[in-house]
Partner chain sequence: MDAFLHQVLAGLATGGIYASLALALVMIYQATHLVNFAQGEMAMFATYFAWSLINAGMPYWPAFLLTVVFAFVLGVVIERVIIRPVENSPVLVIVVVFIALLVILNSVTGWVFSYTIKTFPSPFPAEPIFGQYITSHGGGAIGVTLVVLLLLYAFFRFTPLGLAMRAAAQNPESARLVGIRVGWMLALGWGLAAAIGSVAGMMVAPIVFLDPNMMGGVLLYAFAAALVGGIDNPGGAVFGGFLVGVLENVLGAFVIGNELKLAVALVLIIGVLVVKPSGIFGKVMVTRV
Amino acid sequence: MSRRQIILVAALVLAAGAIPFLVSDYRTFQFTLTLVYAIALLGLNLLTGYNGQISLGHGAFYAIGAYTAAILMDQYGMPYWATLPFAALVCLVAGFLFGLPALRLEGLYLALATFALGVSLPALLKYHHLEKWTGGVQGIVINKPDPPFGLPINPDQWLYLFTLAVAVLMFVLAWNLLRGRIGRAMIAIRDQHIAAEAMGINTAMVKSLAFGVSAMYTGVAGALGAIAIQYVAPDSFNIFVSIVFLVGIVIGGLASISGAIYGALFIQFVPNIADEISRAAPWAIFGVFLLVFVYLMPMGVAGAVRMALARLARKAQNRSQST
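Please output the structure of this chain alone, in the form predicted on its own.
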């Protein structure tokens, strides 16, 4: 990353940090969820965009992360920030183990297997033998954390800043991962599976690891989402969550780190806009928005932004050459 890019990213992070002091508490809560979804979409993009494995069940890992944080906070009195590593570890192991048998599946068959995971988990969370931990159909209520060290800000502002810090860390880790040996192996497997094997890449291990890391990101997002919403219940994590995540990475841009942010903004705010336009048929309006984005930006918002910046750069270069 060039010095100019580092300065630009730092400026964007500082601008994002000012948001909770410029908008209402409700808008702050919405932007907090946007950051949560951005982490989840980044995790799914690592798997689908960069490794070529299609998942329709990442809502299950989001639920596992959320319940891990909620159970640790509710029954063991663990601080909210300390639950994140546990949620990450649990989902990393769960994703890796699920990825092992999934190695025999590709394409639509893998999508169907992950779909089954997303469909079955809410019913499992209602299982009566697990009620003492999961709360059954009633779910678990947790408290929103107060700002530490007596900071003169309200809980919504603090939780946004905390989520922003975690999001920045997760994005930096993903950026480093993709530019390392494992990241290059993931992309090679996506582009040419047979050629990657011929080059000596352990495709089985890399694909399972990609599934585990992707699940880890989604689990951290789930934990942060549970802390922000202060409530978890099985019906909150139906298969629709997984489908919305897939919509987010397609709209934001596959194989794009910044696409996770654009996709998160879409799935957080477009449904609200659709509801304001038509309370009678909000999902019809949402479908229209979806079709417009897919038609006008087939490479996602990130791809459209890259193309626009490239055109501006070419125009600027042509002007400088003409003068």
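Now that the form predicted on its own has been shown, please provide the structure of the form predicted in complex with the partner chain.
Below you will find a single chain and nothing else.
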């Protein structure tokens, strides 16, 4: 990253930090969810965008993260912030384990297996032998955390700032991972599976690891989402959660870190606007946008932004040369 980019990112983070003090509590809550989605999308993008493994069931890991946080708070009285590492760990392991058999599955078949996971998860969450922890169909209600140290802000503002801090941390970690050896191996496997193996990359290990890390991101997002919404229930984690994530990474931009943010803004705020037309409208719009982006803008918003910036830079350069 160049110095200019660092300054730009720092300015963006500061601006993001100012949001809760400029908008209503409800809007703040929406922006908190946007950050949550951004983390989840980043997770899915690590797997699908960067490693080429299609998951149509990431809602399952989101749910596992959410339930981990909710159960730890509800049953064991754990503070909300302490549940995040547990959610991360549980999902890392769950993702890694799911990734092991998934190793044998290419493209379409992995999509099928993960789709099956996503569709059947709500039923598993309702299983009555687990009811003691999961609350069955009723789900679990959790309390909104108060700001610590007597900070003079309200809980919504605090939760936003807390989520922002976690998001920044997760994004920095992902950025680091991707530009390192493992990141390059992930991309190599996506582009040239056989060649990557021939080059001595342990593809099995890298792919399972990518699955685990991806699930971990999504799980942390799930935990944060549960804390923000203060409620988990089986039917809020149906297959459409997984599909929303897919919409997010396609619209935001596959294999792009910033794409996760664009995608999160899209899936958070477009339904908000569309909901006023009809309950079905957000989904109709999602579907149509998916088609439009696949046909016309396969690089997503992030790709379009990148192209626009490049064009601007070229123009600026031309101007400076001509004068």
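Numbering follows the first chain given and starts at 1. Quantities reported herein were computed from a predicted structural model and do not represent experimental measurements. Under this definition, the rigid core comprises the largest set of C-alpha atoms superposing within 1.5 Å between the forms.
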| item | value |
| --- | --- |
| Yes/no, residue 295 Cα shift of 2 Å or more between these two forms with rigid core fixed | yes |
| Displaced residue check between these two forms: residue 262, CA, 2 Å or over, core reference | no |
| Yes/no, residue 278 Cα shift of 2 Å or more between these two forms with rigid core fixed | yes |
